[in-house]
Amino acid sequence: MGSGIYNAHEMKALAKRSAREGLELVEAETPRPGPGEVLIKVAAASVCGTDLHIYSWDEWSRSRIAIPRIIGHEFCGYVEEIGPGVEEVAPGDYVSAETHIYCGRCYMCRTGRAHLCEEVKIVGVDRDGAFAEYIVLPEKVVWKNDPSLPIRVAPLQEPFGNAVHAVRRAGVGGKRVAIFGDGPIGIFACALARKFGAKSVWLIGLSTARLEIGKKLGADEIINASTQNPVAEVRRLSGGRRADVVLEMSGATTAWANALFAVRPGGRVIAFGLSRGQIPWDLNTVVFNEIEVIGVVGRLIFETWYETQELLTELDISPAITDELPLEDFEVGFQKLFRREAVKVVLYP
């Protein structure tokens, strides 16, 4: 499964092994790191949003996975081998990595965005990920983590950081600030928007678990879009002026109409979320109003990284960490977040 060079000794491995929903824990043959790659040993590994939709096999995971596959790519663990030429790190070091695996060759990475690599490879995507007991990656992308980070946030440090790198985008300092999506990124989005001096963050979402968490990372008032009306409460929480900024996270069709909507003129929208499908949405309302739209990805290599390793530092994220379980019980996991029932799972392989 994957590519490089194997061994006799099998794992096990959270895999996609066929073209239809759900996921399957399979024995897999150990990788071993062949010249520039780190074999690690993982400690624990979190559930993202992509790893959903490739549960899901939805319309952008049939268009990108190839499968057989091993998913997952927020993870920590410990340095078993290196190969050879590796330089920078050695075995038993604590570390996670960056999971945009990019070529440093093209304009992108060599204008200093190689988070936008034309010929990108993500982990647990385009090749073997982390939900597994081993995995292999390019020296590159491995990072030393600070050895006071607990295992069980560590995992945490790749979507804190999408987090850190869209408010960042948003700039927030002074400002109104309303946040679209419950799930673990607008949560965290609403701990950094009051990190970074926001005037006021409303977080708006549909599970009252999940938004009161954000509440405790940071949110002054939650809105909850199952039975309130995420515009008008906006609305009324500025006193009619609006929200200055918006970080749509969630991906939904609604929430990005509403959005639109919520946002002042000459306001700004950071458009995170992933959707399933297209999503049609007002450009009128983006013209007449001079609406600024950003598209925000991944984060910045390794400028980000550095930032959240301080951050967290500062900031206690662990209230967002609701179910901590071993690989075998993954299905648990997994249907508790489509049931909007959990923030972040962690998987212990």
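Could you please show the structure of the form predicted in complex with a further copy of the same chain, as a counterpart to the form predicted alone just displayed?
Just the single chain follows, nothing else.
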């Protein structure tokens, strides 16, 4: 994909075209499905933090993205056409997709951990993405949506799935749970920790507006780290016992400085947020308190998708959708996200 897509004038797409900040709305050639591939007409697509990184053209983006590249990977749509050999989906199917295109051949893939595939290609990063009228994907990552799932919510399955995977790995039932990070995943994690019977859910962040949405979705208490000391607050709220489980979903150095002191001996810390550069760690605290630090990435393929599908019949996560815009107005949404005024922005091509 990606070769020569700007020659024709067949579809609208949002792409990184030049090695500098920003994105461009372009006319791109509508892709065609090859063997085992599926052409999907995109109905809605939401903006992820990864898209912000690519917009900013930060160090990671510069090292990873080959331009030109259509970006975006959280979406839903309808199957328009199938390539040869496609068996499980048919034109008209209402679908979304797993973002990690796993190889299926490596040790990880062959032992039930395809989300850790060593040859993974990421939609909207390593191949053209979903901020477009059409997208082509291999059948193996296409997921048939529950027909009752609203179009505006369906793109959120992918990031919500991140939170499902993280919260399930954390084990929150009956536990005191502290969540660092008031981005979408941290906010979704509040809803899930509440759903799975956490004794207490404390959301720690920097944006009052986002923290309030976290509270609406399930946090018992919100802690604004710009004015409060998260460790002191967690100790106070737990009667000195600290959290049984911490989910670190911000990647911030200051969050990590707090996270290891906010968890009780024998507790678990989920490492989900990505950081810039190295994080200084108080490793002796990990040792003396036998803390478990568990990295979590992506979603279990497809166990998390099944769970997500079922959870979304019970949980209403739509309060996290703060903005809905036509694809053309993407700039408005991106800027609100940069200013942390939005949580999830849904674009309609």
